[in-house]
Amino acid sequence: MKNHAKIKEVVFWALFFVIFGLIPLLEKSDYHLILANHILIWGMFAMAFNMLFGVTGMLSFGQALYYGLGAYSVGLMVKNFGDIWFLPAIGLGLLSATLVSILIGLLVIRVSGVYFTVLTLAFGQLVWQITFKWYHFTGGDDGIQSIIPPGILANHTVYYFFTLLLVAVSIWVLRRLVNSPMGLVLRCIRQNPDRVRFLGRRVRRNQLRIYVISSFFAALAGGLMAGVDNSIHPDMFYWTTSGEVILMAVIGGIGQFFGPFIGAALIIIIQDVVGARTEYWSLIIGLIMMVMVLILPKGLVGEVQLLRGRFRPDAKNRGENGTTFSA
C-alpha cells in the first residue's frame, strides 16, 4: 500500500510540474497563463478547504472571507503605497487572516455540524457587507483596479512561475500535514470526536489549527490572486465564493488529497469552453456540474480509486469508503 501510495505521488508531481511548466513554452498567450494561474490558485485554495471538510470534517462555508481578506490586503496596500508593497502585503493578508481566523475560530468551534457551517457563513457574510458598503475605502462595488507587481513580477511568465512555486511549496506542506501525526489526530477527529477526547487529545485544539492553517492558505490564494487579475472585487468574500471551492472539493473527491485540486482545474476548463461558445453558460455548467455529483458521487478522483480498488487484491482492507488519503 505505501509503495502503492508513493507511486501515484510521484506520478502526481511529474505531470504537475511537466503540464505547468510546459505551458508557457507552449503557449505564447497570456490568455492561458492567466487560465493556468487560475487553475493552480483555485487548485490550492480547494485542498486548503479539504483540509477541514475532507480530513476533519469541518464544513465552513465562510473560506471565502480569508480569500478575500488576502486579495483586498494587496490591494489596499499597492493602491496607497504602489506597487513596491505587492509582496509585503500578501505577507500581510497571510498574518491578517491567521489573527482573524484564530478570533473567528474560538467561537465557531464551540459548536459542530450546521452550526458551524452557518456560523462561518455568518462571519464571511458580515465582512461582505462591510467591503461592499464601505465605498471610500474598499471602492464599494467598483473594487480595485490596475493590481500591478513590481519589477520582473509583472511579466505574466515570471509571475506564472513565481505562481507556480508558491503552490507547490504549500501542496507540499498540506501533503506532509496530512501524513503527520496531526493529520491522524484530525482524520480520528472526523470519525469519532468523544474517542479522541477519551485518548487525551484536544479536539478543540486541533480544530481550531487546522482552522487556520486552512485560513492561511485560503489567504494566500486571495493575495496571488490579486496579482492575475490585476483587480479585486467585494465577490471574493461573498458566499458563492465559498460554495464554488467546496463545489470544486466535491467534484474531485473529498477523500482524496489531490482530488480537490483535480477538481478545480476540471471546473475552471469546462467553465472557460462552455462560456465562451454560449451566452446559457452558467445553466449549461449548471447543469453539468449537478450531473457529475449525482454520477460520482465520491468524486472524480474517488470513483477512479474505488474502481480500481475492486481489481486489486488488497481491496476488503481499504477503509469503507475507500478512501484514505494516502494520494
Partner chain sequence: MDPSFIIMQFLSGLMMATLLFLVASGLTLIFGVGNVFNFAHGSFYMIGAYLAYQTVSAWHANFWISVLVAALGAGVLGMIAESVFLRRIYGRAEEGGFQILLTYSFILVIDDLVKLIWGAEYKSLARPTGFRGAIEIGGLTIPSYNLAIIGIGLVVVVMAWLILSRTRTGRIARAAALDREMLGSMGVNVPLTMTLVFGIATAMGGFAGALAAPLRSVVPGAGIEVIIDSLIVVVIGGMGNFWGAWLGALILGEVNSFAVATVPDWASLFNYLVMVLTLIFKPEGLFASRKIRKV
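Mind pulling up the form predicted together with its partner chain next to the form predicted on its own we just looked at?
A lone chain is what you will see next.
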C-alpha cells in the first residue's frame, strides 16, 4: 500500500517534469505553450479545490471568487500602475484572497453540507455582480486587456517556466499537506466530524484553515492566468468557473491527490478539440458530469485503480466504501 503510493508519486513527478519540461523545447508555436500553461494552472487550481472537496468533504461552489480576485489584483495593478507591479500584484492577490477567505469563511463554515455549497455559490455571484457593475473600476463586461508581465517574463517561454516552477512548488506543498497530521485531521473531518470533536479538535477551525489555504492557491492560479492570457474578464468570477474546476476534480477523481490535475488536462484538451467547434459546450460538460456521477463516481484515476485492485487477491472490496482518499 505504502510502496504503491510512493511509486505513484514518483511516476507523477517524473511524467510531470518530462512532459511539461519538454513542451517548450519541442513546440515552437505559442499556441501549445499556452495550452500547456493552462493545464498547469487549472491543474493546480483543481488540486487546491480538491483539498476542500475530496479531502475535507466541503463542496465549495465559489472558488472562482478567489481565482478572480487573484486575476483582478494583477489586472488592476498593472493597468493602473504599470507592468512593473505584476509580481507584487500577484502577492497582493494572495493577500487579499487570504483576508477575504477568512471573512467569508467565518460565515460559510457556520453551516455545512448543501448550505455550505449554496452559500459559497452566493458569495461568488455577489462578487461577480460587483465586478460586472462597477464599470469604472473593473472595466465591467469588457474586462482588462494587455496585461503584459514585465521584463523577461514578457517572453512566453520564460513565463511558461515561471508558472511551471510556481505550480510545481504549489503541488508539492499541497502534497505535503495531505500527508501531514493536519491533512490526516482534514480527512478525518470528512469521514466523521463528530469523532474529530471527540479527539479534542475544532472541526470548524480546521475547515476554515483549509478553506483559506485552498483559496490562497486559487488566487495564485488566477494571478498566473492573467499573465498567460494577457487579459481578464468578469467571467473568471462567474459560477461556471467554479463549476468547471469541480468538474475537473470529479473527472480525475476526488479521492485521488493527482486525479484533479489529470482531470484538468483532459477537460482543457477536450475543450481545445471540440469546444472551439461547438456552441454547446455546457451540454458536453453536463453530459460528462452526468456520466462521471452515475457511472464512474471515483473519477478516471480512481476507477483505474479500482480496476487494478480487482485483480489483487487481498483487495476484495477496497475502495468500495465511499471515496477512499489515497494519499
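Rigid core: the largest C-alpha set superposing within 1.5 Å between the two forms. Bear in mind that the values here come from a model prediction, so they are computed numbers and not experimental data. Positions refer to the first chain, counted from 1.
Trainee: Taking the rigid core as the reference frame, tell me whether L283 has a CA displacement of 2 angstroms or more between the two forms.
Mentor: The answer is yes; the displacement is at least 2 Å.
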